[in-house]
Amino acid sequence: MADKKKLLRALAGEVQDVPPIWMMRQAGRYLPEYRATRAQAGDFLSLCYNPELAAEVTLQPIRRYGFDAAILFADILLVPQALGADLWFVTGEGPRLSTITQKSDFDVLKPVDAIHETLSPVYETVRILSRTLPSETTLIGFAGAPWTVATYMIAGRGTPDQGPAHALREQETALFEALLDRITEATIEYLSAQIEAGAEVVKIFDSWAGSLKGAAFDKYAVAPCRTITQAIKDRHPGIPVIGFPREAGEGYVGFAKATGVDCVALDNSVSPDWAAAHVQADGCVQGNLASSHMVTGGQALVDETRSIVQAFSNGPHIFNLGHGITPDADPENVQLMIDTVRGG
């Protein structure tokens, strides 16, 4: 029963003695079974677009650890690919895309209603997971936030400071905002289709929100998240939304009220005590153990995990990392973290 699922109870505002737990990138390269399945798929994108294998890697950490939620295995850059951008991955370096730097680049993008043809295998993955996950496990769908996705589409790759996107935002504002609007519309359609396929929660990842400051943060991180969240809630009443404006700092304060999200995910650059006072006051928070603890383990992992659980114990909380688990993490440290959360 949905009302018995720990994650959904937290998102509804319930304070629980033991918080639900899952991990960003919990299906990933730190697991030997993931590496075996990816090798079977041939490459990363082939794995994303193979519903049976994508479902398998989504299920692997659930089988191994019994997390309270599974998050769909996909990538935030599938949306730009569905809009017509070229996308490929360079081994050891990450994604590469064709760039949007002038109006003629934008003009060749596909209309929003064309994305489902490319993304239909992702929806099939969700349907498989909806049928096969344990009854107590919540299924999370996700997408990248428009600003973060735009930074990759403009630069053609990840950058240290999102400089190309900031330059386009300042110099070609109309083009930049048209791109952001297109991504926003596509994201609404993509998340809505995931929900129709069986996702019970959706999360909006704004990995580079922290590089937006002041009014730019409000206009290009808060406002698109509000637009997406409102559209999802209009179409799918009762579906919770998690927002993750990573490294927002003071921007975390009031983010839930400003956007309508049901939960704010926190990175580990903010202290749990500060976040409990200033962010959790508005509702559910998620986070925020440093992912480095999954590499180093030991008593420091146990102590920090306990500290986070204690700090957030007076309000609704979902235990998670402050960022995705890294490929060099030790699977035994993940188990130690879970045992500490659940057993004290």
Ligand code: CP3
Contents of the next structure:
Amino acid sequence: MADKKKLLRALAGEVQDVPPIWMMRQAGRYLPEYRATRAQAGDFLSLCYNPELAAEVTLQPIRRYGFDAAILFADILLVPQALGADLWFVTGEGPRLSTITQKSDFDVLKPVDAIHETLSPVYETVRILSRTLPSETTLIGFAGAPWTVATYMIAGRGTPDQGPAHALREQETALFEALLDRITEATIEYLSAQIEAGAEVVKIFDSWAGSLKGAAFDKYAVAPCRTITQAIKDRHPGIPVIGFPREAGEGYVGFAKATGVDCVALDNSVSPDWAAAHVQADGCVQGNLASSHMVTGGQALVDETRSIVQAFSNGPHIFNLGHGITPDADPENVQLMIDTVRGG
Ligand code: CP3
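Switching forms now, from the form predicted on its own to the form predicted in complex with the named molecule, please provide the structure.
Full complex below, order starting with the chain above.
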């Protein structure tokens, strides 16, 4: 496998002395060059839909740090927008969308075939990246998982406990499931189009999976991830899939087997030793340094980075944070993390 890119080797199950490394939200506000390009684009959504500038911000952290993977610059909420939801971002607060509280809100959504009309600039970003990335860098495409995307479409914003989505799920189950199915089908088409444009790996972000418990976790986190993963593997054999059921806790155990994903991304609420024994036992894992170390730095960053590399050293591992890097992070701490992973 020596000719294969480092990230793809980990995803194929190879144990490496130095794990490949990339970072969630690696193109983001902690980088001055990102802030400059975002200002040039005007706002965040204009940046997402401008292929040249979206490719530029994707490349910035690769140039600065030489990460082993680049993740397409876009957002999980572009899919709801492509399905007809209104979407805007309020500075300092986050996303806002039209809400789905009754069947008539669902009925006005567009059919899945219509999504490419809105999303075609994203595929162009992928095409630009696939011809400009260094030959050793893997290009990751992504989408939100149906449950996480639905929580935003239902509430019209981020919510601390996903209350509105849980209420719809319990009180209007048929409507909730119809919405989840629509998002699932759209996600399969969206990820397939990214792969056709040049994405080499896809990642499914289920940021709010942790608020689904027991049978609801199986039905609304595991099952949709399995449906998407199987469809991707049928259409695009050999394309690895990373699943990220954030804060799933015990739900991480057996997640790869139940869904067919090639790698499970871990948040930092689980200990690396526990995850090595119970999750990495089934295959590749990604994670899981607390992103707060990118703000605080110092010896604690070095010690924690080393102990994560050590804990996962007997199996396939991709080094990453447990969640996205935050805008208050110090770019020098990112370099310190990389030097620690690569230099010991
Ligand atoms: O990781 C990457 O660098 C790839 C690009 C990416 C973004 N968002 C860019 C972004 C990815 C993979 C996402 C995923 C995403 N988006 C998730 C799942 C992962 C997670 O963080 O839990 C979610 C829930 C969203 C929805 C979203 N987008 C929120 C809640 C926010 C506001 C919070 C914030 O950080 O401001 C965004 C905005 C967003 N998406 C930014 C970036 C770089 C910040 C926008 C800016 O420049 O102002």
